[in-house]
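Only one chain is shown below, in structure tokens, and it's the form predicted on its own.
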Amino acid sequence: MTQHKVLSKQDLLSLFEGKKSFISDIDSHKKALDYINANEFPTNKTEAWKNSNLNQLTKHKFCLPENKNENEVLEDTFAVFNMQPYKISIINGKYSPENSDLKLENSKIFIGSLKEAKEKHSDLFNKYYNKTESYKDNVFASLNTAFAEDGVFIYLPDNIVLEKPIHVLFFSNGREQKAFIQNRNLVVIGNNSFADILISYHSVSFDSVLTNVVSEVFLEENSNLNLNVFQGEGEGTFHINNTHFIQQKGSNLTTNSAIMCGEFVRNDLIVDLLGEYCNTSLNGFYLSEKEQHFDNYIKVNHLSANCNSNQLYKGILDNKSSASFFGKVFVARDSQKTDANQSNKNILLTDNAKVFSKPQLEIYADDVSCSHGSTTGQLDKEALFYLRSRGISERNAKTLMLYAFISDVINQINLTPYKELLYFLLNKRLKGDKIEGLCSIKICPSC
């Protein structure tokens, strides 16, 4: 029988012998390393990752990326048509002032290197880093937390809405190397402020890379954020995103997520609903082809009453593709008035193409309204005959389907402009079209 290696953490740990973070302090680091050390890495066998396979990984002998041409000029990257941001740019886990553009009408918000806010306003940075402890979610949150050396710190004051969207971009850049690459973000918005920002991660070189993100987001009282994430590094790219969210009272957060191509992608999204009346809506698509495989986890905590919470998420799975949801929402006790829904439906266009679909909910409160509901199937054969009836041939049939299958996730998106590229680059992909020169100056790698 062939024995297949097992991706071990000691062989990422070696990449950084000797190195340090640039952003968490001593106890961060400490803590980081001793959950590392305490824990094994995620297997087949644990119960949080049991459908996704990262022996994939072994294929690959990651290295540190190199640091030259930090400054380089990326001209036309992912340009969203109609929409003039506040823009900034991360290379290979370090922060690109060339890349970026902040002209910032209020001196009281920043937007910049996670590095620099550490140095500048240290006061704000020590209240809210680390605070969710995200370390301790997995052992790739934990070498984030002791090794990462930049990444992106959005802070609102009080008051404050943010009329243009704030637009984040990741860029990878193997440079003929497979890197591996570390980003951590920190956003605060604060009493009564209101954001768009729209996060892209991209590649623009050829090379596979595996990219570890972890980022804290937190919501002050009564504020509003609208979070779109859009994943498309390239085919040959491995993803792991470990996002936590805090609420409080009557804060209002709505995340949109389209994973467009990877290898392997993995999405970890924790919410806390700390305060009363919050609302959260957690929305996202993925389009997987070949051998690739999305996974998502999504836990909800409803730990206040009177909150709301909403989970629609779908997938169209094409060749030897496979995906796994899991949502679990968990109601405290005392957490009255809670209204829970969880929904996940998915397409699968192949015999060979599989989904994993696992919505939970955990109660202990007993006035509470939660539902969860998970659909695989394939497309209606009365449906696609009945468009057929009407003239239309079977692959405009087919793709109308799809479009409208898709098209109730993305019209959860209120940033127009992006929404407007979405429905593009879908009705682009289910056509079979190529879409050349719109995630980097050169032809993207999924492309």
Second form
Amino acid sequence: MTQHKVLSKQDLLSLFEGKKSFISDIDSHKKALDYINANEFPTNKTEAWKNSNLNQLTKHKFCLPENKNENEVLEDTFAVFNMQPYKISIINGKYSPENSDLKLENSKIFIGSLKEAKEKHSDLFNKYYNKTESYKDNVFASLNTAFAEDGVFIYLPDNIVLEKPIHVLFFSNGREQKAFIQNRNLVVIGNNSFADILISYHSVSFDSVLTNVVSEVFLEENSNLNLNVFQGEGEGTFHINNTHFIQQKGSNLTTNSAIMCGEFVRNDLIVDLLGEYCNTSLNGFYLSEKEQHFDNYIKVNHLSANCNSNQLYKGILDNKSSASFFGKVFVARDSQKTDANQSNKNILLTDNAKVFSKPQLEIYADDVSCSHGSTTGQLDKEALFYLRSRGISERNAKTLMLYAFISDVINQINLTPYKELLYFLLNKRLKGDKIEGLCSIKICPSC
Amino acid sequence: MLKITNLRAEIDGKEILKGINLEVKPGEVHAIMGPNGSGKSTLASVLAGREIYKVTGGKIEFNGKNLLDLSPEERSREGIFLAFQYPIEIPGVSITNFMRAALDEHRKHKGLKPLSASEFLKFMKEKKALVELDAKLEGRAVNEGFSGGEKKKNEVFQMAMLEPLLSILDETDSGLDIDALKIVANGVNKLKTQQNASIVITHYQRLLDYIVPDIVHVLYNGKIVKTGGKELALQLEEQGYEDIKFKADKK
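Having gone through the form predicted on its own, I am curious about the other one (the form predicted in complex with its partner chain); can you provide its structure?
Below: every chain and molecule of the assembly, starting with the one above.
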């Protein structure tokens, strides 16, 4: 039998020797440590991770980032054309005021460093922080809970409609070393409030980085949140992301995830529908090539009646790349009138690309409407012939069809400047141009 | 314009076309009739370059070029157009984007600059009027959820956009009611010039009341067994294919 190399918990833990907790209080820190001691990193024997092999991580030795150039002002190349957002940047897990632009009209709104919020808004911090208990999801989430140093805190009090979107930029920088970077975020949208958020991940260099993010997002009653996540870290990046949403009565959540970069990406989205009449729409697309592996793991827990949830994930896989989609809808016994749909569609461009798709329903209520579907295939040859018979080259015909395939997902985004950017990047990518997470690329449609 | 010599083709090892000879000159309208399974649609597919059919012998010359050397897209740019019997649905691709991409490639092939957005829309509007294509359809995905009539109108609309030298109408009358048939035939007639030609493939004489052919061929068992003027179509309508089949089988 071949010896499976397993990601060593001790190696990663040793990085934090002598380090205390930065964000977590003593109790949360201890609970997370207990979890780490009692559990191992997921392997391909772990059900939730069986299609995502972490073995590649064992090839690298990670260090904590040094942050030599902490105050370096990064070239403003990730600005989304025409967006003019509130902008906050986190570099290697630490808030960078130099790269942020936060002029808030209302002093009750908070957008800033989580570490800072712990001091300044301890009441809010204590009310929400670690309340989703995501540290129990896996060792990565508990490592984050135990040792993350900073991240973003966004707080909208009740009855606020934020006119401008919020753009959160995370930069990872493994320039001198292979850095292990953690980000910890907390988002609270108050009763009847409304926000558009774009979170984008970028790397300043190509070297391998392991980014480990945990976000907790609370939607209070009748609030609205559109959350867009753009994964734009460079080639050698391992990105592990755990986002846990808690939705209260009448709240509306729309997420959109775009994954085009990185070597290994794992996105966990967990949604707990605690109140009635919530709407949840989780959308995403992934374009993988080479040996990239992208994994979306989604759980929507219908814990109340009269809620709707939708999942739409689409992927195009090239070369030897692979992807995994796991989507589960759980409907509790009293969650009557639940309406839940799941759809995962994939196009394989080569015989070597692989997709694992598993939409799942677990229903304990008897008056619900739930559906799920999954398709994986190649481009329709008849349709290709039809387009070619009108003079369109094979290559352009493929691009046209793939573009249309992904458009379904991008069309759901209501942040127009970002939507246009994604169309621009999609087109570039389908034409075979390189898109990387590097700062040197200006990503605005006009350039 | 088009010269087919002793063309043989097969699918999955089964020979369908068993030596076709056909010559089409500019300005002509040819009708190809024949019973089910005689090879009519195969001939149309082979002309358009559908790859599932394997050409095992013979030649197809189109304006001096060897058609069999060309890819489907090159054939289209050279001026061949196949109106599909069953037009394909292309989810998510709008007719406008589809035709824009096609026209750009046709113009590039001719050494012309692409039309500007406003020129293109103007051009498209003119062509749409020609086939009475509903304005609502242009924003929709190609053929997605179209009725049978809309699909066929959309085929003739594309033909109008691309201005082919040789158009092949494969059972364009199938699935059409009489009103839609008139509109489609009318569109085809309006597009006719002294420079272009058409091959109309059909089961029934009905379509030929509206698109009047110069020459009628009867295809049976992979071969053209009879050729005549437009009166041949009427004769077939009255007598059916039995007599022709009988004579051909006897040979």
